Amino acid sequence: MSSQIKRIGLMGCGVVADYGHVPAIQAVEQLKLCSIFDPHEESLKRMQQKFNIENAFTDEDAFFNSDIDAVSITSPAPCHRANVLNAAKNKLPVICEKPLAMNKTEAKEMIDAMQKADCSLYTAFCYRFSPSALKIKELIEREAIGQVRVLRLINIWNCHGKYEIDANGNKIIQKRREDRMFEGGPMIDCGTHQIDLANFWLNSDVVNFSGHGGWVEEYEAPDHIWLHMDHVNGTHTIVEMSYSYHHTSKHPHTEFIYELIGTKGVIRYHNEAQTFSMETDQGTENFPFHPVKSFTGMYNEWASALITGKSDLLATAQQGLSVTEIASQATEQAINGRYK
């Protein structure tokens, strides 16, 4: 095998492993997925047999001790911890699921594991590698609506649904849902991305947030909230996230949204409407729409910088706890001021 290619393994076989990110390694040409690790030997079975994974492991060691050159984590948010540290012990370079770590302690003793082991640690923001993401960056950086003053992105949307229905037809409180909220809610989930974005797109960092929450359901972290956030270079970001948005209704609606208001213009990204456009005083400037992920472009990227040794397009580590410590933070603001 050549030595451009990296054989890759993978941990944690859930459902963004299955439908992102285990799809996206093996469409790399550089990468080949040659191994994948999960305690729960039902879901390493389906998924070794659904891609024709060579090995599959119940047993950390002897994943780990599987030949393979990096790891990809895509297990839940409070195994990350653990599984990074075995990738510093084992001197493999890593590519970890938001949200990095549970808390800032945990994220800046796996970002110290890795910097001993010399090997590296991205943050997986597929986000941004949106061809989309990326064009608003690129309009950005060359000031196609002025100066950028207003950020609003907002996702809202059900999380999947309050209920779901068992084998026997019985319906029950939508688990996968129901774990994202215990684990603190959807800034600390899907509004990790938003954020992440917000700095990716401005390069400029946020001295000044707040959240402010609205609670449907009785979960410790609200189910809707906002974040505000003021940057060095003057924007202001509104994050507007949601996992009660029609969560009990027959017919869901969701809204995924980007705006940004220049001193010359506006950029919209609509998900929903599949619309991406730029207004200006020279008129309106459609471009394609993209979905708002793409984990085969972070991959192909990812590939290079395990290649090459660098990137100036992933998130690293610090990103990722930066952007960690703000969800966290916010969502605690909007608890501790929840008015009751």
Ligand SMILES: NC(=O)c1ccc[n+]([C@@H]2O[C@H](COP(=O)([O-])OP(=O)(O)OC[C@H]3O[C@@H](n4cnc5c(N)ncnc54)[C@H](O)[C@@H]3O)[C@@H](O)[C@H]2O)c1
The other form holds:
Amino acid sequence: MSSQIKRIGLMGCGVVADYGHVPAIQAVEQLKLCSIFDPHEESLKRMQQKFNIENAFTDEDAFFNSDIDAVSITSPAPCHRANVLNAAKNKLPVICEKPLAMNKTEAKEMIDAMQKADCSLYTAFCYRFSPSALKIKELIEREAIGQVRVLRLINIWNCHGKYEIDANGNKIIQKRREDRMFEGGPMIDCGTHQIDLANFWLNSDVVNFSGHGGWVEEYEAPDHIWLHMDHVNGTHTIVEMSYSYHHTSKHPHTEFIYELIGTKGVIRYHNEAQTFSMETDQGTENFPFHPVKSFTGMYNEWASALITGKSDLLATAQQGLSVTEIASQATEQAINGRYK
Ligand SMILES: NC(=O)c1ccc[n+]([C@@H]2O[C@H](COP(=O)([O-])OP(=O)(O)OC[C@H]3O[C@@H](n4cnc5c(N)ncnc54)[C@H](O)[C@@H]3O)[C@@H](O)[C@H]2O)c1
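Please show me the structure of the same protein in the form predicted in complex with the named molecule, now that we have looked at it in the form predicted alone.
Below is the whole assembly, all chains and molecules, this chain first.
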């Protein structure tokens, strides 16, 4: 691999950039985070100071003119389209947070613009790069549990809770969770990771799917949602997502599980218990447990893709689009199928 260093610009200095993207870019040898952009001065300056970043802009043109080689987009979903189109105009490759776009039309426009600019566009599915997720892929590929027949992918939590305390000490509705509910809820937000993992692991297209909702609160989108998917190879996946599980509890619980049921055994990853194991007729095999996401793994792969021009592991924009499509349509089905 060439020792060339890629100069990176990042758009959107919020929560996920702070704990995930920025530390990961700074940890990867072949990447240098040179410029950041955010329309909100306060978020921008805070991030610049915290991570000691050379250039910080509230002006998009100035950001694109700051001698960068590639762009990471970590803005809210409704901003992805404009950010990507601007990167295409400036002929810069992009890795963009999920969901790639708000709908199919937007996503197609983004993919088209990037193709015309001859630039790569990847969707930032960082769950793929957890060493545990990569291990699951390897186990499936060598048929360690025979043929995988059922996937149970569960992520039920409260999206940081219904309420937050403002600067004056008042209990207010937590804005970040509310924004995610207005953008379509848990399947469109976090659920896209689970749908992507099913595709990544099985390498088998979804032939049909259906979404079913539960409403703990009264947003239009269900705050608790189930997705059933049939894959072309005969595997059935169920994804269960919630943003209302313990949403007002003083001591909230979460449940994050991957279970893969095969003809010769079961693989189980349980985030809360920090266990990852396989049961077959040979007994139990325990594997090292790793957190559900790896931003550093993802940026290592992106660095390599920027240098070599290819990647077998990153999610393409097209994959990001089909995942978003399934999540949006399943959410629509749940809303339309709601029994009142
Ligand atoms: N991969 C993951 O695990 C993960 C986790 C959380 C969020 N996300 C995704 O990351 C994205 C950002 O989420 P977040 O929780 O950090 O949101 P956030 O609201 O905390 O931060 C978004 C930031 O983008 C800025 N912004 C607003 N308009 C912008 C624009 N036009 N261009 C650039 N920046 C703009 C905001 O000022 C804010 O600082 C969303 O798409 C979300 O779904 C992914």
